[in-house]
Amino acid sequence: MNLETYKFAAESNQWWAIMPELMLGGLALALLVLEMILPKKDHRIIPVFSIIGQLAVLAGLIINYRTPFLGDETFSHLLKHTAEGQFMRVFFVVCSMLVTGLGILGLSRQTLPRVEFFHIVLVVTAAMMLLVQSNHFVMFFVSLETITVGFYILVSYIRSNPLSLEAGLKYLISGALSSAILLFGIVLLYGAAGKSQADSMQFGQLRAYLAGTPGDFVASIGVVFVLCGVAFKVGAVPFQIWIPDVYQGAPTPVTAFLAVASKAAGVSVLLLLVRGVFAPYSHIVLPVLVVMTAATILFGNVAALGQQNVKRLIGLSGISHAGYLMLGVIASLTIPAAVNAVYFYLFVYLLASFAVFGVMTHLAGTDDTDQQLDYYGDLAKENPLLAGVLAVGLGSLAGIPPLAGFIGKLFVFIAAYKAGLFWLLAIAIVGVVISIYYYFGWIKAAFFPVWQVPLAEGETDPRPPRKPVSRSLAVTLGALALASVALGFWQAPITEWLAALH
């Protein structure tokens, strides 16, 4: 390429497409430019600025939801604006802005630095918004790896804790593995490809190659190796083994970021993966998913019960609900409804778990990565708010009418179903089933007594101490569980603004 050929690029490159991912980008420079500039008694003021700063970007991805930009190619073909990419752009924001809140709360307890938390928080959030509308594996993989270099520090934050450094040890080590298969597969179809089409990078171009040559050995080895990266970001079996030590050992907020935007990213991207580029594919794709999606609900609910650490529960938990997305995605090759169906379970699972990581996060004491199942004992008694929160987010989790938990299980059952994906369909029902008895179990602990051994003389209660909760975490809080409730009786407002957007 010529330097007039650069020349016209850069001016081709249509800045408002990505104006949201930029305001997050300016707005991480101006946290740490607060925290230069400002006494440090008024530090407490940045990351009220930055949920600002979120809910503005928020607003003005609501109001212009059907963006000018809508189904084209920007950046020299690097993303394509489509309805889901903006659909999921607003999931990361409000993920985003309930991290930030969270991690307020439990930064207080820490003598750690604040702002870089905040400020990584929102520039991982850019990241997964610009991955989600890739149309090039270029860009894709480095908004991916940006992703990934943030969570590696985030879920080590704390570093004066053994687990936690350990956490981060283990991520890092299994990120890096698990970005080497990608990165491989990358270079596998790019060498096939990269002998008949100009930029086999580009998605389009790649799928026109896969659709001209469905036998390519080189190639189909390429595609499950990047089915294989992706499915270490959303926690599918046989790449889960680094979910219950690390979940463990973040902090909780981190532990609540990874669980629902890692995912949803990772979900997200696996549907275009599956519906776009590898459509021609779909001989070698719908095998791999499908033994992984049936080992990930089985594995996710087994290996769930008889976890007494919470953060290790949800962890195992995620994993059996990345198996019913799974399932979802892989519904949409046949049922084009379905891809709303992962959307709206999507939505409804950030309910019911920023929810529930609320409560842990107000509950946690100093040490963060110990919390027991037992810990949670009388929380009904002292404090029926937090019981209230508690048990609707895991019913909802557990998919217990009327919650919206159980309305976004029924769409997935039901594409799956119309696709005729029925002993997937019976494998899912199973997971269910058995989830409801370690999701009762936590339910049962924060409602009624749990037997205690008494403590000796000298002795002190190994739970962390009950503090009143604050006005906006008990809002926060509410409204959430409020939301898991009223989607369980009338979807309408996701439903149809999720049909909108096509």
Given for the second form:
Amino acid sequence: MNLETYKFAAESNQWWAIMPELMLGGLALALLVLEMILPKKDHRIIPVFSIIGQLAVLAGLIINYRTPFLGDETFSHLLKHTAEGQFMRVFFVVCSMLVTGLGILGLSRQTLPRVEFFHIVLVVTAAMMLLVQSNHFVMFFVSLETITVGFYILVSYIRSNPLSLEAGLKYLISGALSSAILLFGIVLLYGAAGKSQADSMQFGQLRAYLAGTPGDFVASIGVVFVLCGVAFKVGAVPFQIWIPDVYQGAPTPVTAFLAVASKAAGVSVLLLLVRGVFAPYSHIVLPVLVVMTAATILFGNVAALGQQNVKRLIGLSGISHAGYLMLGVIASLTIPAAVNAVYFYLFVYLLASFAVFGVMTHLAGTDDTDQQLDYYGDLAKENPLLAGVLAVGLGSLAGIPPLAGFIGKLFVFIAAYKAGLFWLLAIAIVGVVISIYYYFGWIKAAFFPVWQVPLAEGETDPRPPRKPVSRSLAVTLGALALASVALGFWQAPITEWLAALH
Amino acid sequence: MSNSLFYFFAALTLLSAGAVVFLRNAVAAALSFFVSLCCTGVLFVMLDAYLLAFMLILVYAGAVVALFLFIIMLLDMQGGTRKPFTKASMVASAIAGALLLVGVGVFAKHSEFAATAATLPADSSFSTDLKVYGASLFTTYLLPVQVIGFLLLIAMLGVIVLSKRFDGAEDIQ
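Next up, the form predicted together with its partner chain in place of the form predicted alone?
Following is the full complex, with the preceding chain placed first.
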């Protein structure tokens, strides 16, 4: 270490470049301080304060969308600010605002500490934003672990419910295993590259090493291990075992966070690795991804068919969405435009998923894990708004024209067609057809009266009582549904936004 | 000499790691884990990585294994009986193991092994000195260190949230 090194480190630490992440971290700390200094009756404003703060961060991100740091590597090459990174930062802040909103609603039915929930959501979001911009395996692993540890806590948050604790334990064990595999892969890559590069943990230099030695034994195993670790986060087969139980046991807002933000982070990282560092090893990456994608699409859809619990249903159907996204990732290896199709799909998936999760959170009773399909009976008659939002959200997830989900799938499928992935495309289309069955089963449950077994003497109705919809929830859900419809007709805002930085 | 020492301690590491998995007695398993960590520490010493060896012994062998032993004694988990493996799970794991072997074999057949240490350029800036280690933590790896600060904060919060007694929501009804 000499003066030059220090000087370089000091100059490359551009704190302005990660202002949104810093602000989210500061906001998270401010929430804890507020809880300490505010009188107990005012504690309900803390999550509202969190949402307002996130709105400010979001506004700042959108105003500075063309960041002067674009293409730069800061923090001693630990971060690289890319166009995709900018898009995903906006994506994650939107996610975290919606999760905070759902968290207010979901936690109001539980006697649990609250502020910590909103705090952890903010920290996890900031870590996700750093993850998609990382350019070095140390940064990559540290942000990924921050996300995972945050989720361990969030998943088991309803500690009075045994299923939530079980979900937390299952997520902890399988998550630790996948982190270990990922870390082992990173270490093997580092060991293979050794001192042939100045810093072989850095993506650019590791890629240079891999390009020079296309058949290295240790590096090949490292690549496969890292892919396995990321596939766990995405929830791709054969790393999907944790999904049904964890999705059911986690509080519904956390399920939404896992389903949308965690999956999006995984897919974004997969794109980053497969198109960047591992590009010279596509002869190994490609077959692994193709087999995983085919299995993921089929497994997700077939397993979701028989589900009666809607949280399990949406978890298993989420596996198939991971499969469609991975199809786009594979296509992006030959057709660069497929990257934009994947990001468009992610955004559409966010809108539709949060519409559905909003309805689920509102309808859930005190026992958050007990959300049966039957409980949706007669929803359309009692509350047309919720039923309408549910129908739009599920229709968009199923990919029914003219909703946005259809366009999202269309973009990915066109990219796959252009890339010549005909077999995978055929499997994906079969998957979509299967998915229509269970998504419409859910819509049917909400729109048509379900015959109920008459209650026996002394038996109570297991269905949670329906409460009136608050104005803020109605506005949010209405906006999500409207956006899902509007993007089906007019995709220019998102596509232009994606193209803006290229 | 150095080579034979390496093989001796590497074998001991693997043996004791195997013992962690196969020993029925929890205390004996934890102690074999301790042996395995110490042998890994010796391997680090032979690579001149004294700092790593020291931290491994201090943090893992010292703190983590002691914690394991505390918990084993607190919960009084002595032995216990394991359910015999079913035929299906044995067949499945045999197939999985065979596939893994085939996979590694295929990789090994079609790939070359990286250059040996002799051909690598000598790098004088590399050192496992505590001073260099500390300096790089506060220069190159400053941002990850900050993020780890947040990680530890939420881990601590998580322990509090999941274990502390909570008297009910007086703030929101």
